[in-house]
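What follows is one chain in structure tokens, specifically the form predicted on its own.
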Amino acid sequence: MSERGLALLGGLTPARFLAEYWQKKPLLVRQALPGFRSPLSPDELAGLACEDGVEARLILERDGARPWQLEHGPFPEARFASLPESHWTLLVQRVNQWLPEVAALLDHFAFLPDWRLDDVMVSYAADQGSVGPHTDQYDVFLIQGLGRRRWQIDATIGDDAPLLEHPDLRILREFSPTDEWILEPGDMLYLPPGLAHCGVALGDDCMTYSVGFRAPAYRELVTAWVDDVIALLPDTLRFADPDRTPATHPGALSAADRQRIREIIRQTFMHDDAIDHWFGRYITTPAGEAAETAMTVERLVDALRGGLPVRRSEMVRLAFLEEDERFRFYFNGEEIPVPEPLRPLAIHLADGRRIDGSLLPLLDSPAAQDWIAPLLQDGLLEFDDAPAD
């Protein structure tokens, strides 16, 4: 790992960070991104929050119709001119899907699997702006982009801590800080799931980039899996008992009947290969709208030969499964067949966000170009306007 990569984790190797901090305890890293400059301005973030299709929220601690008022975007431009001077926060989700400069932050987190990544949320807070003390059920890396923010944690609060009575926000009723830090541009704070925390802007123009890693709830996973299985089950599959013997007690649930029901459930819901196949499709289903840009193979090859930067679109999700003789490639919730000679091409695309000339040898056949062409038409790649590291 490069010195720059080690700086992100305060000199820790990814292996040591994962062993000692990941999902265990917070980590503060001063100048994790030395010389970091916010990729967008407060006005640009506000402009993004006014656009259709962008998920944005506004939280006012004061001066709203009620304490901790929540508003959803898109917002009219005039809304920002009417905001108070302090105690409010603008949150914009999935900014990495809209701005390559923000997506470039994700290059620093390649030591974690892509499927765990949720998005990069960007927040702007006026002086004393906050979203209140709360807990999150996911891992997050908080990178300070502009201004200063004070982060506090309360390590004594559990998941069952009482909340304020609010229809939309999960704000802790009690919060007693056990630690606090003030972050400046380039500083980063990692927080594991379930750790109560609160961030408050100190002065104007405070912007924070939150790189969040999703952790699907058991209920979400099981519901999605069951729904998928049910949709594929034909009505012709029914309970059958051609070898039934006379019942001694008509009211009893016999051992033979119970065993048959267990087998039906296990065969239907607990087949490892079927679960793996479902998970590949489920976890690569895009969260946002489909990409609108398309690229031809010829244009891609010309760009790579000319040294033009190309990037995998943040609107798409890829994953592959390789185990023993199995190889499966998933793109936006669908399995894409991959001939064995083209597996290195599929792996290359799934592993890298930035695409360079190293892809060219893998495209040096009509079969490879025919395979990638429909993916390009579905917005797999786009030209990269973000600066290289």
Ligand code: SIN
Contents of the next structure:
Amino acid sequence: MSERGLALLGGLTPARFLAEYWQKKPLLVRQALPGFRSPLSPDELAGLACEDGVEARLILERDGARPWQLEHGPFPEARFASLPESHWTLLVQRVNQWLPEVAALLDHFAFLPDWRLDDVMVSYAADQGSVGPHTDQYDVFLIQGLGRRRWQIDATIGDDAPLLEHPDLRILREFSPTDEWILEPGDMLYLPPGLAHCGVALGDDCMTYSVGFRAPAYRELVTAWVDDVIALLPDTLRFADPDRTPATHPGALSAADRQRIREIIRQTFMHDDAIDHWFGRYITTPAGEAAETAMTVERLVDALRGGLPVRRSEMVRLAFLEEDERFRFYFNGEEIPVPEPLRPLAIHLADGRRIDGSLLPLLDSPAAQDWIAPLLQDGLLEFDDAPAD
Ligand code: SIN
Ligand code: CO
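Can you swap the form predicted on its own for the form predicted in complex with the named molecule?
Zooming out: every chain and molecule, the one shown earlier first.
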């Protein structure tokens, strides 16, 4: 990663941003993405919210059956004709999976590891629309795409702040802004996890793009790890004590028995390599199913030779780990063996969302082509119709 400052970060280098702001304090960047205008129109976002398989929510602060009414999509088109004039927000999750123009935003965040990335959520708000003051568990970069939004934060609010009584939403009961900014298209506000915030649309047609990062809860990680270990443990492995000596206290849990139990737990659960291997599979498990694709090696090579941009599908997840002689490559929750000469190809694919002619030399052998063919069939890459910037 270069040590040049990034316009996205207001001229800070990624290293400085990470050291001073990431997970610590907010950063406002005026014109982080100069010229950025919502690649989606409000109508297109509403259209997406009507489609099956798209996770969409409507939040109505007023005019609902209760304050801050939450409705889940997919919505019938008619729903959008019956909305009030103001005070409502439409939120659509994972828009990067549906639109390459939105996925293109993620190219700017390559200074953060891919596995930490969650999605790009896009919101549309009518005048005064807001989802209420709240805290999120995640780091988020809020990029204004259309119209204006006033963001306020309350740096005095902690994790245990009182919430409104609401069956679904965690809205803060009290919120006294300690800072505020009005964002225009191209401006960006980074917020660390746990910082109370509230964004209100100023005027109609306010669209905000939230690039969100995931931070798995310990509970989620440990549960997934234990489930994995259990699935791999053969029933034949059992407590054994062929070296037992006579018990002095039949009621006691002896030191030797406790030691054996500790060993079983440690040996089963504490191997670094096994943990890494589980994590690679776990963290690359995709959220949705990749679309069928007609991409073949021939079509890919032709496209790249012709200068057509290709993009890694947002529906797949991949990662590699490399340490000493160890190299492992994970694709959609599975380990894919990589012969040593093909490691640069695997790394290239895992590192870059945007694929161009620099992939061609790496595909220049029958072994490479045979290796990538099944991944292409599983929807690894797609032709990109997003404008390059
Ligand atoms: C929004 O885009 O309206 C809400 C984003 C957030 O506060 O997390
Ligand atoms: Co938020």
